[in-house]
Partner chain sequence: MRNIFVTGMGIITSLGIGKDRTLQALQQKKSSIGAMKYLQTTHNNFPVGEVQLSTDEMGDFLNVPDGTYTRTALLGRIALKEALQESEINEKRPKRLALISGTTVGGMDKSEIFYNDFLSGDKHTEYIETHDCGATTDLISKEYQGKFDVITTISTACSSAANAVILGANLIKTGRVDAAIVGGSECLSKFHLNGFKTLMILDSEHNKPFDRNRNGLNLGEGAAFIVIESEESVNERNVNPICKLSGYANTCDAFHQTATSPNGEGAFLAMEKAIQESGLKKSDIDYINAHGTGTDNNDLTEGIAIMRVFGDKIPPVSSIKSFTGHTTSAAGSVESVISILALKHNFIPVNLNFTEQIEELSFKPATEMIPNKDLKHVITNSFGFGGNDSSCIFSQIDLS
Amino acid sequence: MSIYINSIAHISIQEPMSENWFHSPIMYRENYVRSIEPDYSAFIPMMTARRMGLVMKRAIATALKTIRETGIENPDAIITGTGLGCIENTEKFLIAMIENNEELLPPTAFMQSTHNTIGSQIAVFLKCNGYNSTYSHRGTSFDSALFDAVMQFELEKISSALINSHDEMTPNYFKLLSKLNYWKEGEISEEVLRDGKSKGSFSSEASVSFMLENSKSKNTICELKGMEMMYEPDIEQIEVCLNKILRRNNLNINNINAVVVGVSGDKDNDDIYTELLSSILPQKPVVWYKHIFGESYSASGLGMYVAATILKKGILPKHLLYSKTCTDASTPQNILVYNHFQNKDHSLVLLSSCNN
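Return the coordinates for this one chain only, taking the form predicted in complex with the partner chain.
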């Protein structure tokens, strides 16, 4: 059983549906940046788009792009991750309910408020009766969706899956999370984030869709060789888990050419990565992505996208390197994507190049 990533599409704070970030990323100084919207008319009829919330439009557009690129119009599974779901509609309904004292509420915002609106509306759009589920587990929502798919590939229940993750950040929710020190105050820069001595990161949005299949195509981006999730593991458990993934693929730790991590500039978050890297993956080139894509509950999906893009292009651009000292950044073959949320939920994904 093999799993291939055959197409990826993103809408984020980098140029949407584009790989321009790979060579010339847009750098931000604000602590709250919203996604750059593409021209949706290429994906959604104007009248339909008008009735959709932002997160929904992004989900449909990224899903359709992966479908057009692979020709898989009816994936066996559509699995969605979202930390906050359709938070714009949720807030709209909530605020109306409070302000109007529970009277004269329009149904639309409520109908489109549930987290599974995203995944099920993609299915409605595609007329896809296959497996359909939604994970809402904070910063590992995407990871959970992917994990579900990986297991179903292993059990040979599916041969294709659209895995996607979406989070929008409304001004109100940004404000709420500010009170919990999720975001840095003052000007953001690569140096401030790399410094990692204070709380918080910078807030962004993320929408990313992957088409996974059990067979290679002419556009295959890379292979997904294994994935595991853990809850509150210690470093030894993570090492055991990593070795299990490697052994299953007849690889060892020396075969890992780079590690993509979710360092975000938040001290508590970053310390966990640094500790793990120094104890079990020393000397490996460390790649980060949140300095150009920002932080959101769906950010880890962009982490896997970054790793896959490096493998496809066969180079690791300097601006993605988190580690200052880097011994080996030549054509990467195997990349480990490691993500954790608040040191509770951890995930490991191993991707390998298909260029040979």
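Okay, that was the form predicted in complex with the partner chain. Show me the form predicted on its own next.
This part shows the chain on its own.
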């Protein structure tokens, strides 16, 4: 069963619905950055948008843009990953509960605070009554949603799937995570994040939607060759899973042209990537993306977006190369996307070019 990525749309701290980040990324110095909002009137009626929180508007906009680019108005499945759900609405409801002494509470914020309301609202907009599921596993929420989609394709239950990953970061939740040393203090820079000798990264937000299909189209970006997920694996187990994916596609380690990893500047997070790369994939060009997109529970979705865009354009820009000693930016054909969350949940995704 072949799976193709035929369309992608994103809203992030880079220019929304755009690939300008590929050549001219916006660089940030703050440790708390919110997404750049597009013009939502092109996707959502104004009166409807007024009743929506930010993450909901972003989800609808990216989903509709993805749908319009592929022409599939009613995908067989809508699968969403979100670490926090509509946390802005959750906070509104809780604050109102405290201020009103638990009386006369407006129900709108409560109804829009559940994690699966994002996928549900997308389905309502698309009038899609097919398979609909939401995964909320913090930093591996997107990976879980993607894994579900891959299984549905392999079982031949679907021929198209809209995969989404959406998360917002409110000021209150940012302050809460700051107490747990999630974020670096002081000015942020590429050099600070690359150094990776201290705790924390810089916070951002992300919304990204993918259209997966079992057939190619004129807009096909790349092919999803395989995926594996692991829980608390050691290096040997990760290598076994990687070789499993490669053998299934008649490939080997030498066929991997680059590895996309979630290096964020946080020492504990980055040391795990360094250990794996030096053990299994030495000398491979290493691509990072969180220095321009920031850290969020939906960041792994942006990681796959970055890998897919590299394959689509057929070049590897130097500003995405984490290893400064590696200057190999030749035309990539196969890219491995490796993600882990707190060294517990690990995922491997293999993407291949369709430009052959």
